[in-house]
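Below sits a lone chain in structure tokens, taken as the form predicted alone.
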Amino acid sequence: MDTYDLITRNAEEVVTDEEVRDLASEPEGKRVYVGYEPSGVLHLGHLLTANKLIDLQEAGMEVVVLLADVHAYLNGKGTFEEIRDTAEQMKAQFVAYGLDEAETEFVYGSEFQLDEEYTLDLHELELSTTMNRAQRAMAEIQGDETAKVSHLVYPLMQTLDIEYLDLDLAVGGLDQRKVHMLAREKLPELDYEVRPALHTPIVADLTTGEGKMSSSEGVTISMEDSTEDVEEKVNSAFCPPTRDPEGDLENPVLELFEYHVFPRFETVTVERPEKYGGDLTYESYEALAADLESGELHPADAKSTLAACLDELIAPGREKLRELRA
């Protein structure tokens, strides 16, 4: 796989393709980040972007993980002491999951977001940005919460983070798209350069194939889950024998194979008794998806294999959480 393909693997959107191709031509030393509001326990949403960061480290880029404690405070997630506690847990889980600790820079937002220069730039953006524009940028992240003034400041800070962390590429889920578009619009107003952005997909709800997987509704898989929890959740997942069911439904089982399993496993083996055809070994997501569609691979066998792979991926983080809480 060439560098551009590795950088853009499983990306839902690249903004812009030309800018990312320029980065791919000389990736060494280029800085890329994802910002995470500290929540304590990593779930599959976090791990999807973490998979992309692992790809980018493999491509030679320097990874920055922003532990966004000030953002979390603005979002009412606790005191700074409580937020710092959960952030340290997240950091340990990211390393356990596979981010190279020696090659990853973990930064707290409070290390630079409270400085005078940053604050003055933030006020400059507040002067030039309408409330409607800021709220549009925050809408996907805010969800159904009633908008507060802090919610309007939040995307303006994300805009400045791209400059103050000295980044070459911003990465986030597709729900961050409007924030990154705001940054491309607003950074030049402060005489700062525009940076490209790469957006990862949003995985569908595990049980219905609709909307998006949500930790708040208890239908995601996290590093708190036991092996039995993972098996139970995956076995109850929506899994029609197709990648493109009628209507707006997705197949979350196939999405998890595509976005979580195949980027981390060179081959995937489905274990089956000989009387049912024996084991199947796949070297690519496309081959597995094709067998599911053709009926060669039964959804129950796909689910049991997926559960085993996900459990293997989250096991080091689960153990790290137990150590931290002991």
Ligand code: IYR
Given for the second form:
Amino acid sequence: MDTYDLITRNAEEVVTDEEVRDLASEPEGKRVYVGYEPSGVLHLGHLLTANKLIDLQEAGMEVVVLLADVHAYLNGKGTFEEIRDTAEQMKAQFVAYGLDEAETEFVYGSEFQLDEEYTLDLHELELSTTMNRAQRAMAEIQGDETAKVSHLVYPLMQTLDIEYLDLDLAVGGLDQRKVHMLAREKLPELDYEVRPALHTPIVADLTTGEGKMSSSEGVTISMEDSTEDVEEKVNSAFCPPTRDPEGDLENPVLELFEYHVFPRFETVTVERPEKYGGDLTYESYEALAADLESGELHPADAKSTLAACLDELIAPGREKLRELRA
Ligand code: IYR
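The structure above corresponds to the form predicted alone; please give the structure of the form predicted in complex with this ligand next.
Expanding to the full complex; the earlier chain stays at the top.
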């Protein structure tokens, strides 16, 4: 796969394509990051951006994972001590999942976000950004709670992170796009460079095929799930044999194959008894999706294969989490 295709595979959008093509022409040593509010257990939402980081590492880029402790604090996720503990566990799970510890720079936000220079830049941004603009940037991150002043500071800090971590590309789920657009507008006002952004899709809820899969709403799969939990959740997933003709509903089973399985497995084998046609081996998501659509691959067989693959992907992190909690 060529470098641009590897960098952008499974991305929902890149801003701008031209800037990302530039990066792809000389990826070595370019710094890219995802920031995560520490949370105790990684779920598929985290793993989707982690898959992108693994692609970018493979493309020769330097990967930075920001453990955004100050951001989590500003977003009401607990006391600072609780958040720090959770961040340690989160880091261990990322490493177990496949982010090479030696090649990945894990940074706590509090390591640089409390410095004087950062703080003064932050105040400058506070002065030039309307409350309305900051609030709009946070709409998809903040949840239902009434906005606090902390929620307005949050996207301004996320903007500065891109400069202070000396990044060439910001990566995040589509829910981060408004913050990244704010950053593109604001960084030049402080005489800092504009950086491109790459956004991964938001995967639909497992059971309904609607909306957004996350740990707070709907059903997701996390590092806490046992093999049986994974099987049960995948078995009850929405999986119409053909994609919805109206296009409103996603097929979450296919999405998981596309965003979670094929990026991490060279081939996927569906085991079937001889009397049902024997095993099927796929080298690409497209081939599997076509067979599901044509009826060659039964949804039940697709699901059992998906459950086995997801279980294999989360097993090392699940083991790590067990150790940490023992
Ligand atoms: N807003 C992210 C967390 C976060 C991301 C980045 I990129 C930062 O620089 C800081 C925080 C979230 O919603 O989890």
